[in-house]
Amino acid sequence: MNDALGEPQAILVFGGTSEIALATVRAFPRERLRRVILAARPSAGRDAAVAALTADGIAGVCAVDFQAQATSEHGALVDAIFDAGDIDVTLLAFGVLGDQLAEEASPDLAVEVATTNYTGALSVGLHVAQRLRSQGHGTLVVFSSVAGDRARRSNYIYGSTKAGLDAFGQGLGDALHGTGAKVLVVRPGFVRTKMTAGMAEAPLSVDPEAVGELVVKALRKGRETVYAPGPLRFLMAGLKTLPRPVFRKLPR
């Protein structure tokens, strides 16, 4: 449960090597954290993330094995984590960008992206929601994307998974209303990470640290949705009103 100052003491991260998720963990008061669980596939990156957070002075950092597509295992994993103690904040931060042209040529690749980004997230989110409802407090943070606001030729498969995830997060938040548990949907734009390295930056690009700070502020204010950065809300509102013939002519 959050401490006397309202700060979380236990954080669970699905997608434990995500640069945005790790930046979010660091944005909380580190001295108040007592338990941080990084759920991800075994890898050198996961080990490095545990070591880095520990070196930052965060207590109780550990890792657990997690496969997004292994949905039959999600329930037992979530139960084991919550049985060991209440979780104040859960970050749903895993996903893959994919390769649009390769997925169009090989639909099986598109199905893998959808299974990871949407089906896997839906599975984990519902299992976490059950435990949050039972404990009567806690927030699930769902990392969506502005790519889900309107489909673009260059990434509509990825965007479609984020659109579905975004709708899921909003609906789940409504389902949890009144239980003490909450959902925060985060819609980042272009974030400078390893996943986007080499790509042309979009307007209002930010670093992971900026997203993390916005997430923490949104949680403290009890927000249900937040764009990262905030001005993206107005940019996307304008883009969604453009006629399709005009939208098609914009840079991809």
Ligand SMILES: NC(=O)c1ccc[n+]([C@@H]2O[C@H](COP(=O)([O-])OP(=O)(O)OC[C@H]3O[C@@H](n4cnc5c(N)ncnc54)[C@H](OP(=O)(O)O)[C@@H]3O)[C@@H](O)[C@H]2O)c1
Given for the second form:
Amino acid sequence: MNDALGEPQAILVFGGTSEIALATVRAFPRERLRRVILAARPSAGRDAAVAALTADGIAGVCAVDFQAQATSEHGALVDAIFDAGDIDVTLLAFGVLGDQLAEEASPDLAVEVATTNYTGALSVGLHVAQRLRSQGHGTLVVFSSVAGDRARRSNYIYGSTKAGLDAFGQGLGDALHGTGAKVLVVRPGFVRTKMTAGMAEAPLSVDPEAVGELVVKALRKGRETVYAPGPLRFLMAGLKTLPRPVFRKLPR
Amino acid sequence: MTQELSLQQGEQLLTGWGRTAPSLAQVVPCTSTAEVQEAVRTAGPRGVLVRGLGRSYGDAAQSGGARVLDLQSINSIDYDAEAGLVTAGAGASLDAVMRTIVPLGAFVPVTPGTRMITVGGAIGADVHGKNHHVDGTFGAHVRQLSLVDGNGELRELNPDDSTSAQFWTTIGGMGLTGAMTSACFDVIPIETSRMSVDTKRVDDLEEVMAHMVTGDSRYRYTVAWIDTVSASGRGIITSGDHASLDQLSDKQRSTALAFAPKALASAPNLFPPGLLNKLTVKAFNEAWFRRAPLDRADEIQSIGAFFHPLDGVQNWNRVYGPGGFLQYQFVVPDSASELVRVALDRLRGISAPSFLTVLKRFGEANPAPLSFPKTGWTLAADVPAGLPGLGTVLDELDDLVADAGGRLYLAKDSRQSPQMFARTYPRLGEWQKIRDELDPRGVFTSDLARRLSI
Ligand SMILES: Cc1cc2nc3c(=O)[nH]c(=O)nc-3n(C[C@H](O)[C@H](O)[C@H](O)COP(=O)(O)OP(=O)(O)OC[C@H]3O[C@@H](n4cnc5c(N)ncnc54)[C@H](O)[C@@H]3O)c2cc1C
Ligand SMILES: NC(=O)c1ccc[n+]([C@@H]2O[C@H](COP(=O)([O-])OP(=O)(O)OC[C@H]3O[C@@H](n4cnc5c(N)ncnc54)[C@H](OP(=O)(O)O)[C@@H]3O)[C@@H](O)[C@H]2O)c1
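In place of the form predicted alone, output the structure of the form predicted in complex with the ligand.
What follows is the entire complex, opening with the chain shown before.
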């Protein structure tokens, strides 16, 4: 249960090795945390994440196996986690950026990206929503992206999965309105993580820690959407009004 | 176990008086003991809980996803003047009890700072009043209570026979042992519905405390208001007793036992969030302090003015804005009386705008394992939940309180850690054993119980 200061006791992360998600977990006050579940594919990175959070003095960190594309398994997984205790905050943080040119050439690859980023998130999101609804409280945090705000030549396949996910998150939030269960849609810009390693930085680039802090603040205020960093809201609003011929010619 | 996602009929978002951390529940009005039994027997996996008038500040009277029983229609009030006993439905409010018995020359054994609580809530939280040093808690005056246990069976519990362990487990048990449907408790005989009140304005905290140590025994009721803005910790001590007939003027004597208080005004739904800030609270506290006479004896006041000044403004809890607030209330033994000043200093250190800070001395504890009061000092301060730095300061104070052998009041708590709770209520294990007998399936639960692993 969240306490009066909005501090959660139990956090569930889908995409348990995501750098943004781990930074978000760390941005919560540690004193009240007693259960942090990292749902991810088994890997050395996952073991390291459990060890690192534990070393930071966070109590009750554990890992469970999760494959975004195995949608038929999501229901049982979510139920097992919630049956063991209420979850205050659930982060949907898995995703792949993909390789746009390769995907254009081999549509099967594009389907993979869509299955992970959209279908997988839709599936987990709905299972979690059911459980938040029956426990009567809790927030689902959906990591969308500014890439979903307006499709760009360079990453419209990834962008389209995020556009779908973003619409899903907003609609789910409205469906749950007034039930104690909530959805926060997060739209990061360029965040320096392994996902963007080696890429040229875009304007308003930030570190995962900055995103984590914004997410925690937005949760405390009960916000429904948040850009990370905040000023991206205005940049994106401007970009969305650009005529197609101009937008098409923008670099990157 | 699938579920419609959008809000369904009968579901309500519930919070405590502090308006923090809401959760959704199925609110079920019950009009008879049989309905309560049925509601308990058919409770789903998220369990069941009784909510009184929701005057607990935190998450004691809410339970996400559960069935929350509203017993306000189980509100009969029978007064046996000869025996000096009231038998009331657990959903009856103390306000209604007073309206019934005061005109007949009787007063409730204990009243908190508001009358807008139920008999069930008074026993569930084992509430205390300004007379704790003389009369103890509300629970100490209960002769018998009816409880629907976790199996839906009706039990009669009282402090004197083989049911006494279950009785004391239910007193202060925060609704976790079952649903009380009625209770019988004793009353204080009164000649008038007025209070004879002495007021003293004192310039610093140490002096306030010294006055209370020496003066408390002379009064049945006493409490001090502390100005949290001033570094001195100056305060106003009000003490009193029920006025006798000969203390009233002729005019007052003609309505000696009249009792019909009105709720004055409703605080508007949307206060501007910044209304309660350092400056307004400072101004309020200054005015409040100056308003009190330096030293006045035997002033005649109404019951409402003396005990329940805030009941005159409905929904005053909205003044703290949408972020809500909490009340930090601890007790520490006399050996740690300096913690009162430490707490006030720390709260002032983060500019906590608190205008309802109350200090009182407790008498001895009763046998209930989870009852809050025990001998020493209790301080209660309201603070807005969104105040920067609040979490850290309160966690530090928690440690000091625990180290000193003190603890926090569950009816006010909305943020302590499970470790703090278990450490400061050492009889928890003993309490849990009897609770498990009363509720073997664990159907009675609340957000508070989940948060603190009770
Ligand atoms: C302005 C103000 C001043 C206050 N001053 C004081 C004070 O001076 N001293 C003090 O001790 N407290 C004080 N309180 C706190 C208040 O007295 C308690 O929280 C009290 O329990 C509230 O009663 P309620 O009917 O609103 O119960 P709720 O807050 O609805 O419930 C309180 C607890 O009792 C349980 N409960 C209620 N009814 C039943 C039942 N029928 N069967 C089983 N369990 C039940 C609930 O499950 C819950 O755990 C104050 C509160 C306010 C708002
Ligand atoms: N970084 C950015 O600039 C940026 C910008 C906007 C939005 N975002 C979004 O923010 C979220 C987190 O990003 P990040 O930067 O923290 O990325 P990251 O560190 O690369 O983490 C991505 C996570 O997704 C998991 N994942 C990928 N495919 C999966 C699958 N099939 N099944 C289960 N898990 C899978 C990865 O798990 P493995 O360890 O098993 O691979 C990893 O935990 C993503 O949704 C991303 O799209 C990022």
